[in-house]
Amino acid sequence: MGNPFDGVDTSNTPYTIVSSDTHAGLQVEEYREYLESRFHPDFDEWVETRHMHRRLMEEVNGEYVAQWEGENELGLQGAYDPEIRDKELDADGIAGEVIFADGDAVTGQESPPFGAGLAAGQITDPELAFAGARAHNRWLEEFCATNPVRRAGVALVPVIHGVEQSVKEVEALADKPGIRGVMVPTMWHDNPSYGHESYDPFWAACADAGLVVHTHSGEGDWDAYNGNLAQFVLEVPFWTHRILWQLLLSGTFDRFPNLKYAVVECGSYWLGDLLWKADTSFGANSKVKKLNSMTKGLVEKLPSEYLGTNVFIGASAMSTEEIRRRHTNGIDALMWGTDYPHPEGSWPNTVERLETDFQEVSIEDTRLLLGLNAIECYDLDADGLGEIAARVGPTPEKLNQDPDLRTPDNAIREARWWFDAYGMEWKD
């Protein structure tokens, strides 16, 4: 499986932290200048629906809205103000960030036109889906250009609404400074699922452009919930990472070995058990491979072997339990994040989270989780980020870590217990 700890700095040098999950976006009205004029009438109607949504949120959850916005008024402006944003990143000890759309997760006032961000799958008009995406992408290019070393923007490409047009979008985005990936709709609805061969030109274009493909938590099977939001909360991680198994088990990563995919903001607690089941389906001894004849040759490697090369997990502010399971779930694939400026993450209490959650973690593991995996995934400027980290990053000592604690050489081997239990070959 290789050793991801080789060469990792175990000194007290400040951590280069890259948040794998942050958000940015304009106030909805301000997207107008980035949108093609023929869509302005539709846009004006859509803006009014956003304001109606805010009024509804104020009616049903006004106390929380007032408290959140009142206590964090200045920092929330970093969703669209680069100077304020950099100050917030500095205060959190963050050197770099991966930026997704939809800056306002509370009242939805910083959403791309027509819901082309986290809700793009729900758009029924392909023209509006692409128009809204392009408007956000135009702004995102400008925003990332304010500090391209620090900002890795994730552009919007609603591929379910048109593969050929999406390929053209990827080709246009390929040389834009600061753009490091694309986000596709989490759910495909009535369109072919992502394992279908019709998407192959798109995966090829992303691989050739070096743009990481993403799905991000946000959409769910709304028609099935009967208005019960609690069901969405529990199910949304499933819908978010379902594309992973579509891509992996359709052999997409074998056909396009340079393709990278990251599933973001749905935790990592679900991953270990699924890897166990997937690995044993394709690599266990014949006594338990009941479907051997049907699955033989489906993928070239075990599912867990694609982690850290083709597959990465933007697990946001990982729980301490998820950090504990890091060797099972993929120490070379997991990427920590703040979710700034959303309330679900660690901001504005990132410093406290870092100083408590990583106390029992080795320095080499911490460097991988907090930054090195993201630098590898997005091919970021490690030296440039290191200069920022030298100024703002916390040291292992600051995180209350034991400088003598080392990760055992067999840590991953021991964590992936199913190799022994099912008589599977372990590849060094």
Second form
2 protein chains.
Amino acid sequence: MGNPFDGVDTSNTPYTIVSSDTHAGLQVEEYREYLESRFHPDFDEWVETRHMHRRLMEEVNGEYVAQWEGENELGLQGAYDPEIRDKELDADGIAGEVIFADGDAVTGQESPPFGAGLAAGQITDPELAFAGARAHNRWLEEFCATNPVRRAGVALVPVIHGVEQSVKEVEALADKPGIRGVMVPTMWHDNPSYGHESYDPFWAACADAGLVVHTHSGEGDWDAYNGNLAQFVLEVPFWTHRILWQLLLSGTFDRFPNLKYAVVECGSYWLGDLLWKADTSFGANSKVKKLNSMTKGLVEKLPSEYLGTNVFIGASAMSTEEIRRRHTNGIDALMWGTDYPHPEGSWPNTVERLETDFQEVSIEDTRLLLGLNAIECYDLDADGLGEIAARVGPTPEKLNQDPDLRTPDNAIREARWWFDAYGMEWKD
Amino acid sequence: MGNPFDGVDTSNTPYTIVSSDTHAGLQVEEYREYLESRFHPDFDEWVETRHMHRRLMEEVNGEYVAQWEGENELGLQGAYDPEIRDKELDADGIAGEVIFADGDAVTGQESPPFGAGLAAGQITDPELAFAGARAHNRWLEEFCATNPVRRAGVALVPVIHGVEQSVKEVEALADKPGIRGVMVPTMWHDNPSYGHESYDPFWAACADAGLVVHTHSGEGDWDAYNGNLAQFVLEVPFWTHRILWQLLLSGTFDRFPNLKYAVVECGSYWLGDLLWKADTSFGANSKVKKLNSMTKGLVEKLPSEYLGTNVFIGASAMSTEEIRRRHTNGIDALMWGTDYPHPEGSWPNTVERLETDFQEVSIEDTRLLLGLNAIECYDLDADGLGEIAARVGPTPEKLNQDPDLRTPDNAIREARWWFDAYGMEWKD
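Can you give me the structure for the form predicted together with another copy of the chain, which would complement the form predicted on its own we have just seen?
In what comes next, the whole complex appears, and the chain from above leads the way.
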């Protein structure tokens, strides 16, 4: 298959940056017109609880809320205003973006009805779950249509609440030009887990529609934390990427070879070690015979071989340590993201951050991480994005990079040390 | 506090190896006499299910069962025969051992009544859970008394089924000479999670009694796997070490500074990255102000600073990659284990494995990993163990080690790269 960095443009052309993780959403009350009217009474009650949540946040964390919203007043309006949004993306050096729900991460005032976005798994009424998701999807289609080259929307599909209904939703989304993916609830709660065969019609529909399936960090096992948020923060990556292994080890990508899945905003530091463990234990080429039999006939390739084709990692604003581990974790699968307009990400200082963090990264690796992998994953309009990037993207020179630094041909093999250590066959 | 490897004997004296992970248990039916007679009817039914399980294992995996049991016929009897056991330990180079339940990992014929050992969390009737645990504990006391210098027993306490009763059990165990720890169920199921304050009397009792609290791999989220064992294998470390973060981040080691906890047989590869994440986010010295407040007043030190005092890692037969990461993961906390008489470990070829895997490790590091850390954790009789080791332990020369290789003074600081990368204060 060759190296993913072979043939990548190493000139000083500006980077086409695609943020694999942005958020957008209406102010909660404004979703009303996108929601079927029979849900309005429930909706009005829910809006009230959201406003109470806002007041609570102001009470417990008022100083931080005031500072964040004061310093970024205009930019935060880009959560729902396309003109402001484009200016913010321009200033941040971003050509394209993959858009998730929940614009407001600080006080939760831009969530889809009934919390159908990042906390969708916590909705217990399937009717409300689908109604809230559809309201957001209707608005998202309009929003993405304001600049279809630039925006790739991720629609909401609460598949744990009904596979059949979700298949219909996916079929309806298939021909919507701005929609490039769907997000499912991170946790399945009391429903079948994602490796269960009952979901197969849904994976088939997503593969047929060319829609990338996502989980995005947000949910955790709330009952377990006794109010201790540190426990949530430390284990939320597990809950977010758990579905990856459910899909992979149950052979979902073998049954649906066109299916793509991306896990978003849970870092990538955990990935290399799990690939080591999975590669050496499972898959046709693995060496642990006792374990190997567990996936025999289900999983045809080694787990790491699904990265960059079926599996992508929306790694958001990677730490420098995660950038350093890029060849272990998947140089053809990792996608930078700014998390705009959330405070945890790199916005509004993305270029400054790239200037520091990518100094020792080759230009070809940088192009993959910042844009090319996302273009591949979402089948985006590379030419159209390149035109925007020519205007707003930072150049390698701007990122203080050495124009002569090349990625060594054996970079991936060296980084995936377990092939040699366990005597496993390496396929070039 | 100085470096843990300072002053460690670097001569060619044989290693005092303490296996931090061995297993012992009666053949299921022989637990009857250790069980209160009112539970005998339930017990007889349970024994039948165990025998059915044996027949099932022979059907689906007969070739493997026959081979394993054939090749190791005598050694496997050491699960309950102390004389055979001591000969096996001798031949394997092992001076001391930390003993968990469930001698038979292949067909489950040496489990405590009602599965009160490694699968204790799956028992739903608290009465049976405690009855089964007590039966094993009675036998374990006798078994450890056969060679008290050598054997450190880990008793069973199903604390999720009753804190008050568990406290009494711990108080009763406190003066039993061969008992050095207690094992609690790995998962809490529908009960409060281990960070909940309702467990405080239990942690207090364990700290007072000088009994090390353990979780040992075994349980997983079985409902989630749809029969796909690979998913279990890949995520079982999470379920096993999850309690570590529940205890640490809820400030349990600050409230009970004498409490010790060890997580056993779930590897150590996951540890360094979680220490990086936890150190940089939580604790007095951390740099992420927004997250830092989550543990303020609860967690007084940095998470990595609890290793080697409150937290130990029963890392069993570490992979060479895990040995390589020893300074990141905790050179004063990691403890080698053979897993005797289970097939996943190094028995009966421990010395051969050490000869290969420890060639590039300094003698002082090796002494910590193979024995000194366990002696510290369990407060074992170092002199008594040393006498056994003089007879059975391999020397550094036998392990093909360079007698002049010393651990650099700054080895831990270099390995815990996040202190410098995040500008955190390093305490020597």
